[in-house]
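One chain comes next, on its own, written as C-alpha cells: the form predicted alone.
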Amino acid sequence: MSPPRAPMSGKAIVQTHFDRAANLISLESYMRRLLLCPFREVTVELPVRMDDGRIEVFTGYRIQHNGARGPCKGGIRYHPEADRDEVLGLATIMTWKTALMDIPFGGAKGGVTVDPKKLSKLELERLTRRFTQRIAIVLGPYRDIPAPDVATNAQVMAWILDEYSSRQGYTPAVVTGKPVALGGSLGREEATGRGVMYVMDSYAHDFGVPLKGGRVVIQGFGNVGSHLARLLDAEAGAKVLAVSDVSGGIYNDKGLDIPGLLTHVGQGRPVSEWAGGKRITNEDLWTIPCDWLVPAALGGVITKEANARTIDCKVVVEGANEPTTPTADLILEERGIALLPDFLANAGGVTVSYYEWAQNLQQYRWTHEQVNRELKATITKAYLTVRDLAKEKAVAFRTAAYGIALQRVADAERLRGN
C-alpha cells in the first residue's frame, strides 16, 4: 500500500492556477518570474513569557508579495500549521485579490505558528505585541497594512495598533479590522461574509441558480461562515441547511434557525451541540445535496482524494482561501459544478479594509449604509468583469479572475519600468 500523499502547499496551489492564467493572457516569461517571486520575506522568532513564568519561543512570518499597485495588504493568522509556504501562497493571493477588486494595494500575509486556543488572553497579547515589535520595520500606512485572518480579530488588531503607535505616534491607518472605537470601519467585521453573499446574488441572477429559497451548506462557522449564514437567512431569503465547525456539524432539511444557532455559538458552545438539527460529521457535510456549497474555514478541504467526486451541489463558493486543490478544480469542472473562486468571492474583507484605511487617512467616518453600498458596487463590478472574460475565452471563473488580476499587476510593473 502506497503512503498517503502530502497535501499540496499553498504556494504550489497558487502556482498551478497562475500558470493556467498566464498562458491565457500570453504573459512573458520574465514577467511570470517577477510576479511569482515575493518582494520581501521576514521570519522572526518570538520569545513570549507565559503566565507560569516560563519562556516559549514561537515563529512568525510576514511576506510582502508585490507592491506595484500600492502598499501591501493582508491578514495575520495564528494557527499551529502556519508556515512559510502557506503564508507565501496567501500573500500571493492577496496581490491578485486587490488587483481584481481594482483597489490600490499589493499583497502581503502574516502568520504565527501557534495554537491560540492554548494561550490565555494575556499570553496572546504578549505574543501579538512581540510579533508587532519584530515586524514593525516593514509595516506602515503606505508600506504594509495588516488585518485579521484565521484566529485573529479586532482585539488583536487593537494590540498591533497600540504597539506600533507607541513607537511611531498614533497611526490608525497601519492596521485594519480594528474595533470601531479605535478607528475601525462600520461593516468591517461582516464584510467578507457580505461580499460572498453579493457574489452569490450576482451569479444567481445570471445563471438561474436560486438564492432566495436556495439550499445552502456552509463549512466553517467562524467570522465568514457565521456572518454569511446570518445575512443569507435575514436578507437573501436563502435556506441554510447545514453548518459546521471543528467539532462537527448540524443539519436540518427544513433550514436551520440561524438566529438561535448564533445565540448558541455566542455562548461559547460548539455547533454540533445545538439541539436545532441532526448532528453530522464534518465528512457528512460534503455529501448533503444543495444549490450552494460554501467552504468558509481553512484551505485544502476539497480534494480529489476526499470529496471532489461526491460533492452534490450546483455551485461551490470559496469563502475561505485556497479551499479547493487544482486537481479537484478540474474534477468539479468536468462534473459541471460551477466554482466562484476565493479571491473574487471572499474579497469583501480586503475591500472594506481599503475603505477603513481611506477613512483613517481622511479622519472621516462613513456610515454603515455607505460602506455596504460601496462594497456591493466594487465586488459586483469585479464579478461582471470575470463573468465576461470567462464567457469570451470559454474558461472557468478562476482562470478568468487570475487573468484579469495578472494583467493589471503586470501592467503596473511595466509602467514602473520592469
The other form holds:
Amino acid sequence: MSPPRAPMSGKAIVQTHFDRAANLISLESYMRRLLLCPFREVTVELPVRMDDGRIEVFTGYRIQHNGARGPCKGGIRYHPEADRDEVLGLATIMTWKTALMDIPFGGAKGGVTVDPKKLSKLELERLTRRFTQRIAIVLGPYRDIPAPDVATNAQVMAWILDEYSSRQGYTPAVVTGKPVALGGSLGREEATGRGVMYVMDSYAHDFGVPLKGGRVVIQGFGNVGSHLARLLDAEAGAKVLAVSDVSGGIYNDKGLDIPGLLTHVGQGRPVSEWAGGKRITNEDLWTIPCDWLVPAALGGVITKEANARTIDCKVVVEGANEPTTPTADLILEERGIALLPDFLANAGGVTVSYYEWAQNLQQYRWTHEQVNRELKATITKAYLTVRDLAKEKAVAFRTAAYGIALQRVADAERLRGN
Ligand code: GLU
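Right, the form predicted alone is done, so what does the form predicted together with ligand GLU look like?
Starting with the chain above, the whole complex follows.
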C-alpha cells in the first residue's frame, strides 16, 4: 500500500515556502508574481496504440517555470497522480534547485498521468514517443532539456533522444540521464543519491551528527534510495537500519546487509520479501529511532496528521521532492529536528545532468572520478552558502536556501530588464 499523501497540492506547498523566503529577502510584489508564474505550459493529449489494438488516450504536461538563468531543465515523471498542479510545483522547485546549485539552467518539469506498471515495454515506448512528438516544439538543447524522474529512466531518455533526433538531426544535448552508450554521463545514474550523501557528510561535519556508524532510515528504494543506501554503506560507513518500497519495509537494528538487499531487489523482488530483516509496514518506518531519516520516494509523506509529531530522528534529509508539508515543516522545527531541504539535498541529479549536457555540447567525455569530484565541489559550495545564511538570519535551512535561489533568479530577471 502507498503511504497516505498530503491533501495539499504540490503547487500550494511551493507557494507557502516561497512566501516565507520572499519576506526574508524583502522581494517586491511584482517580482513575487513574476517568479511564481510559469513561463510556458503545454498540455497534450496522447493517443497510444495498446498491445491489444485499442487506442488509449493519456494526458501529458510540460511546464517551463522560469528560464531567466538558462534553458529550462527538469525531469519527466510517469505517475497516476501526476497532474498540472503537481508538475507546476515540481517545475518551480527545479528553478530554485538550478539557481541554488548555480548551474546555468532554469526550471521545468514534465509528467504523464499514467500507471506505468500497467503498460508493457512496447506500450511505454509508444507513449514516450508520442509525448516527445507533442512537446518537441518546446524542447531543444538551448530551450528545454528533460531528464529522468519518478518511473522514467535511461531507456525512456534514449527513446526521447531518438524521437527528437529523427526530425532535428542528432541532438544528444536535448535530454540528459541517457544511457552512457548514447552520450550519457558516467555517474549520472547514481548522482542524486551521491549528492544526498555529500550533503549529509557536510552537515555531519558541521553539526556533530554521526554519519560513520550513524543510523539511517530510508523511505523509498528507487533510483535515489537504492544508490544512497549503497553509497552510505560502502563509502560513508553508515548503518542503514531500514528501507521500504510500496510493498512495505524491512528493518534490522544492527544495520541491513545492503549488497544482499540490492541483489534481491535487482531480481525484481519487493524489499519487504527480503529475509535479512524484520518485515515492517510503511507506517512503522516513520517511528524507528535514527539519526537520519531520508524520505526518497514521492511528495507529501511527512504531514502534521501522519507523523511530524512522532518522527524520532535528528535530521530529515529530503531525497524526494516536496516530501514535507509546510505545517509539518514548522512542527519539525519546533521539535528541534533539523531538515536538509529537497532542492539542496537532491540536487546531485540535475548537477550531473549539467555535466552531461556540457559534455554533449563539447563532444567530450569526463571520467567518473571527475564527475564525482565536480559534483562534490558544487553541492558542498551550495550547502555552505545555505548554512551561512541560515546562521546569519537565524532561519531554517529551507528558508535560507529559498532566499539564495530567489535572489539569484530575481537578479537575472532584473538584468534582462524585468
Ligand atoms: N528529476 C531530477 C530532479 O528532480 C533530475 C532533473 C534533471 O536532471 O534535469 O532533480
